[in-house]
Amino acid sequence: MADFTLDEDQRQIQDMARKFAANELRPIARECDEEAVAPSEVLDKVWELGFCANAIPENYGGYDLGRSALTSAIMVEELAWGDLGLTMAALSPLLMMVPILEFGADEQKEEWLPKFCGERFFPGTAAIMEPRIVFDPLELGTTVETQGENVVISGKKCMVPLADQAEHILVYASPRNGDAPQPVKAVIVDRNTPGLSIGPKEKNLGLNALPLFPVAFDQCVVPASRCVGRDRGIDYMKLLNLSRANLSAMAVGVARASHEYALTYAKERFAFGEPIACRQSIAFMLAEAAMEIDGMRLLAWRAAWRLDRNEDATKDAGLAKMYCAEQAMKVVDYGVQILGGHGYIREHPVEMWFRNGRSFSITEGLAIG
């Protein structure tokens, strides 16, 4: 039986979360999102707080505290509700470690996790996504060829985060030898690397604060040396499930955000001599909003902790991230209906949150912890 009663330890990291997102990423949220940018500094506070470097053993620079899929989570949601942009660009460079962290050759680990260890951020990626209008990950288009000692890698990703930025990219892609199906590989590719080519910035729906690209890569040649973990390979479910596990969270976050500005507003907005708190349209959309986070919660947090069991968790990350989708969506439409008017116009934040929250149904790949 699972039982999610925090440890003092987590209560520190959501309690350091909670204040930092309320201190440093709320009140510049809907500048960012104006401005479509993720500011230098904010990325480095970020990166103060230690969340690269926890999981990292020492001898490798880090301070090896260990990784936790639920701790993530907790993690994650309290961020998230300070900005989901800035949330996820401050922790893109997790998603480049994560993978060399956990299933890395041993000379790949010495080469890169220290790299992740500085007094600045390095912004390290991934390249899951591809532009197209039913992406499922599974079934990937971008292709890596093995010839002799060397790897070729052609296809097309979209929004991937902090490409302009990053010296390295880890690119996802699925290995042609052959009519049988082959496990997904990671290869790390130099920015500079001929056949690459980064598009300029994407404009989207929401996720304004957070810088991404499109990505192409025409005959890409790298050593065979990058593919993470060697002749190995990697556990590509496994990731795909830790960022589904932490995108739910992020999704609560969000939710959350939206409800509780509701919530305030309907208390203070008076009309015909009481809040409209206390309408019965308005009032069951709150309680509604409060009932889907709870559960949205649970489901993020179940599938993590089965990540931390190392447990198959496929199901309940996909169903985690599925109703964490439907329902931040609904929530964040909530919170505009409970608004009216106000709930439309940039003077309140609701609309924001309606923006982002609509990005989850979406991403894959772009949250990994």
Contents of the next structure:
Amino acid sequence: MADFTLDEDQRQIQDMARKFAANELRPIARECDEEAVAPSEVLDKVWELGFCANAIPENYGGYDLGRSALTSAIMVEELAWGDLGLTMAALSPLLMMVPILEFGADEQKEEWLPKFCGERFFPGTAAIMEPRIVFDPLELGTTVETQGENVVISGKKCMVPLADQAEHILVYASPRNGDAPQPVKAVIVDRNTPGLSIGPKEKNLGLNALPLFPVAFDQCVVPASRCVGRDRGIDYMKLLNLSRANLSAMAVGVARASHEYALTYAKERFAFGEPIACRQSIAFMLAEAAMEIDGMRLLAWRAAWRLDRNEDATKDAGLAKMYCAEQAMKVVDYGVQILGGHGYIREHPVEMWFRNGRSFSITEGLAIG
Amino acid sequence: MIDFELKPETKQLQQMTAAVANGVFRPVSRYYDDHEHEKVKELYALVESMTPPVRKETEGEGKKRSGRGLAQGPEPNVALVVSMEELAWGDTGILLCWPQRGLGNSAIEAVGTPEQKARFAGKFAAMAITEPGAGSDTAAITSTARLDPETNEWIINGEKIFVTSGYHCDAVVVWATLDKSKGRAAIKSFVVEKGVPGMTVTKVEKKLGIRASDTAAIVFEDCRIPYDNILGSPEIQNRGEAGLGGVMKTFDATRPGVAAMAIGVARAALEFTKTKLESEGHTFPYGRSPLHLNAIQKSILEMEAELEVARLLNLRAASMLDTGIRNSLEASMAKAKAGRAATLVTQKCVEILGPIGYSREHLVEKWLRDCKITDIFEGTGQIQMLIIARSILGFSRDMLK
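Provide the structure of the form predicted in complex with its partner chain, given the form predicted on its own shown above.
What follows is the entire complex, opening with the chain shown before.
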């Protein structure tokens, strides 16, 4: 039946993630933004929550607690409320782990999944974004060509998380065999593969705590056995949908952070003898934001719910991502606007959420759950 | 547990109401728009044919049975909004004429005693709140109710306007004050049956849309009604909403209904627009980056997302009602979002369709007119924003005006 209440497990995970975000992420968010770092202690602390090992079957060294896009959406909303950049950095291993878990051939699972079950943070990552205007993940410019036992990868990627630490990068590329479009491949590439070069750390508008790098592939030769799923390949659209649902939920978290802060401020800030929240022009912005945040969350949850049911979620996830990105931007804009001049000053966090919030309409595939 | 799947019973009702909307409402939709205020014969015939009426289940049952024909099954309020969306897709004006589905019926169901529910069963009850000098500000109403101790009757005086179905209904739930000096606490609601001396329908409004539904002005001049026709307690208590005899609670249940109407009409317009566009070779690629969409595609996808958000917010408000959780905030969010989104969607559809959208040969222009009311009645979008803002800020009426 139509039901919008969390079950006991989900409530516990939400509660745990909420406390973690408040205690571990929020207090250092500003510092990490200013210094553009994701401290390894934080990555380890998030790792200890078990988001990788819990999803991996026992025979690969995990706890086999199952994976749910919906539960993940609930969790990442809370973490992103704490800090988006740190959350994306800490959850970056999922970018590599999830595609292997979902579509990897047995020997690939055996080889790779145990690495994600260790005690320490394992820096997995994936390269999907490309440095060009109107980037569309359905039209990748990076190509992968089969040559005998190998594949050859060429192209430029950007916004690759943790590319400085990761030993391997999961690269998404379009096969180049004739004119007919072919399903996108995901190839596990060693960082020291000849032709692979990692550029200097990116400087972006926001997401400063998330170390992002440009990565170029110049005729990189990789064994064909490194293609996830081998000949079967991957369901790229499903991975994209999982990512869109997850990013949508993170957008809810960032929007909520800004909204809560602005709401508290509006009740405490006096002008003309009363709190500014007593004025409809302010109060209605807050009301609209509250309404949109709830709407965003329901859209994100519905996309995730559909993914959990193994149904095609292309429409739900696509609409959720588009809507959540737009509304998140509106809400974080309201956050700065309600604080006025104070919102523009870096002493308050709303300008940081404003910068981070802008990322959702740009990023694809940078989070997955 | 989070679940977006409707119960089989709800899906069945959805199919049934979709068939009614398509088979009964749509074919006569334009006719009753052209023939404003004419009694919708097809609707009465339909209700006649739907025997035995679901109403019988009202008495003695728990609160899960609201008694309205559409609110049935294991998730009655979800079923109600789902089926109202379907029927509004057929025609909102005609849906509003549905006998026994008036706002007054909702009020009687929400706060009436078992005796009152039995006495007024089968009667189509409208609700009369608005006056020439008071709309959203319900506390400002000037209609009065005075008890005649000799006959033990209430004497109602005043003028009400914008009474939906006030002309065709069998009874009207009238809001009147027992003592103007005591503000909201003294406002009570009374059931006045048609034909009572002193009650006169003075005007039937000509409207922008929902023309199948009549909107009446009613004057009460020393209109005497039995003592037992008061809904809720006659005591003047200074306890917020309780003063209105709990009738404000009605809105928690009816606002999702109005939101469902908004979503239904807008969906009709959007479906029509998409079909037209598809017939001319347009496609709507959901998986692509929005950056790659052209203006038409972007508009269509955005409208779909807006309606989906409205629908989900509304399902949430309805399901909370089904599980007995107070939903005033969520109902207002659903109503505000749906009314606004739907109004913009119908406007955009007319724009995209151009002359086809503007022409009265098609129904899209009518849907634009019909839809507008959903952002106005049962609390304007702005009133909903006030309710939401006060709720999230924890502000009283005085702190946020």
